[in-house]
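Heads up, the chain below is alone and in the form predicted on its own; it's given as C-alpha cells.
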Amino acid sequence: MGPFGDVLAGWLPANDDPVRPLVALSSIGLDGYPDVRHVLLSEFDDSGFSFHTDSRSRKIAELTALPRASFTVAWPELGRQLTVAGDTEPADEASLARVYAKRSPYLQVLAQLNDPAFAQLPLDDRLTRWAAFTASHEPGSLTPPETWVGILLRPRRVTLWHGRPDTASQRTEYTREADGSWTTVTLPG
C-alpha cells in the first residue's frame, strides 16, 4: 500500500471486522462546491480504500463527473487522524457481494429500500413497509440490489496526524509521485 501500510494496519480494523470506520468522504459537487458526507469504509488493501453505496446517490454522480475524492477519519481519544486524497474508480465486482454480506441486517435492508420514493413516504408508511419487508426475508438471505456499487479510492496523498497532550502534534504526509514512488515529509500539526 505504500510506506504507511504498517501504520494503517494498526489504525484501521481488518477488512473482516464487522465494525467499519465511519469516514467523512468529500467530493466535488456538480455545482463546483465541495460536498461531504459520512460513509462506512468498506475495505482497504494495496490498491486503495473502498466504500459501497447506492448508484443513484449524489456522491456517485459527482464521482462519475470528476473521479477525485478525499476522506478523513479521526480518533481524538487516541490522538490520531487519517486523511486520504486520490482518484476514484469502480471497485471490483467481487467486492459487491463480499461487502454486502458483511453489512448488518439493517444496512442490507436499507440498501434494498432506500430510494427517493421510500424517503418521501410518511413515517408510518415507512415503518409499515420496512416491517413487511423484513418479515418476508430471512436474515442473511438478501443479496445486493442492482443499485449497489463500490468505489475504490486510489491514494495520491495520505496524511497521518499524531496528537499528544504533552507536546505539539505533527503530521506525516506521504505523496505518490508520477513514477509510483512515495515521498514523505513531516509537518507541524
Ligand SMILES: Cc1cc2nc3c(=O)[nH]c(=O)nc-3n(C[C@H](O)[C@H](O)[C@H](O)COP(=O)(O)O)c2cc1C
Second form
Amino acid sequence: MGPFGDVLAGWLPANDDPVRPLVALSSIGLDGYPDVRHVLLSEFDDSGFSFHTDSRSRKIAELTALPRASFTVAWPELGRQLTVAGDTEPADEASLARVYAKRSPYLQVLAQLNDPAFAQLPLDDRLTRWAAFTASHEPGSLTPPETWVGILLRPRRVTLWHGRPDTASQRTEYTREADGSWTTVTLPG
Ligand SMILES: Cc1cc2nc3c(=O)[nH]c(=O)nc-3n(C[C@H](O)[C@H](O)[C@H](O)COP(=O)(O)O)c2cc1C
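Could you present the same protein in the form predicted in complex with the ligand, rather than the form predicted on its own shown above?
Whole complex next, starting from this chain.
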C-alpha cells in the first residue's frame, strides 16, 4: 500500500483482530464546515482504509456530495499518530458481511435498531424494544441490515507522527503524486 505499508502493519491491528482502532473521521459538511466523529477502523489493505456505518447517516450524505475524508488516531504512550486524507468510495460488497460478522453482538444489534425513530423514543421504550429484539434473535444469527454500508478511503496523504521524550517529535509525510508514485518529506512534529 505504499512506502508506509510496513510501518502501518506494526501500528494497526490485523483485520481479523476483534479490537478495532477508534479513529476521528472527518468529512466536509453540506454547509462547507468540517464534520468529525469517531468510528471504528474496520480494515485496511493495499486499496485503503475502510469504515462501516448507516447509509442514512450524515457522514454518508456528506461523502456522497463530496467524496473526500480524513482520519486521525493517536497512541500517545507509544509516541505515534497516524493521519490519512484521501478520496472515498463505497467499500466492496464482500466487506459488508465480513465486517458485520466481526462486530460485537451489541454493535450487530445496534446496526439493526439505530434509526432516527428509535433514537427519539422514551428510554423505557428503547430498553423494552432492545430487550425484545435481543430475546428474539440468537447471538451470531444476525445478518447486516440493508442500511449497513462501507466506506473505503483511498489515501492521498499519509502522515506518521513519531514522538519521543528525549528529543523533538517529527513527522514522515507521504503524498501520492498524479503518476501514482509516493513522495516523502520529513516535517517537524
Ligand atoms: C467508541 C465509538 C465508536 C463508534 N463507532 C462507530 C462506527 O464504527 N460506525 C459508525 O457509523 N458510527 C460509530 N460511532 C458513532 C459515531 O461517532 C457517530 O455518532 C455516528 O456515526 C453518526 O455520525 P454522523 O451523523 O456524523 O454520520 C461510534 C461512536 C463511538 C463513541
